[in-house]
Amino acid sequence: MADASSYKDKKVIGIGIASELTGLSERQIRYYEERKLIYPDRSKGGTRKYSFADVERLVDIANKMEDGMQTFEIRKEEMKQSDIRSKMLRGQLNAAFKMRK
């Protein structure tokens, strides 16, 4: 059986659905990637590709900007998440590596 989660992460949605699902314009969705909050594939034509969970980001920030947030305050809340989950995995790993000695 398929991970269940595999399908969300499958960059295969182009922005006009994706600016469709979220009620979000094109020139918004690009303006996130110019900011760097997303990170969209790009096929061979140069034509951005989103997945699921892209989708699901573009909403959250969108809520975010509604509610007040700066672009580079989410940028600087996501490193923050990025780099306790890094130090989690970290600390597993180096805890797992330790119980095998």
The other form holds:
2 protein chains.
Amino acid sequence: MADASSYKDKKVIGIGIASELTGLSERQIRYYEERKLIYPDRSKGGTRKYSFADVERLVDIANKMEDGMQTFEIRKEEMKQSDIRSKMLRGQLNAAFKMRK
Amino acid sequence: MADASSYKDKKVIGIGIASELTGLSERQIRYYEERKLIYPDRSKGGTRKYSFADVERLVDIANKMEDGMQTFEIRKEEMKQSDIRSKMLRGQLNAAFKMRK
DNA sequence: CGTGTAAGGAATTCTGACACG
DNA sequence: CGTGTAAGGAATTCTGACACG
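The block above covers the form predicted on its own; next, return the form predicted together with the DNA.
Below is the whole assembly, all chains and molecules, this chain first.
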């Protein structure tokens, strides 16, 4: 298994196609990246490349935006599991450390 | 099932990425299209869009070319089954019809 | 036959900013 | 906050042709 990644995770889709697939404007897609909700690859020249997984994520984001959720909340929701654990752990260690002072 | 097509058959890959994925030059890829070996979609602007299935097909073509096969033979090989049947059928009907004259 | 390349143009994408709200 | 838009430039892609073989 030299290449474990399936079609779904290959970053091969330009922003124009991503826009067509999701119904979102390119402006919206770039903005969600600015807000740290999506992480496309970049070509050497700097053009964005998305995977099908990214496209699905964008649709998911779009739905949440429609429900009135803000980018901030969507990002937060995403860090719920694994991410937040290490962060909380670090935070608690920090807190504990400070208390000892 | 409004959308039966999987990731594999969606024409979403630009020729630059297709070139990277296959190791073929853009020139080669365009040439194989000229020789009727591959059929990408086109954007409104005219840029070519390939699917992962197309990319695999290109790799397959590349292997056959390496084996010394010519585009003509590769194309012929592809029409072996279903295609050739209807064509042969038509040919035979034509032949039979002519004989009756 | 299959592929590289220079040529000129068109389509695509990028960033930073202004606007509205 | 989230998104549209005009602006200028850069990266990407397109076609037709010449070259070699």
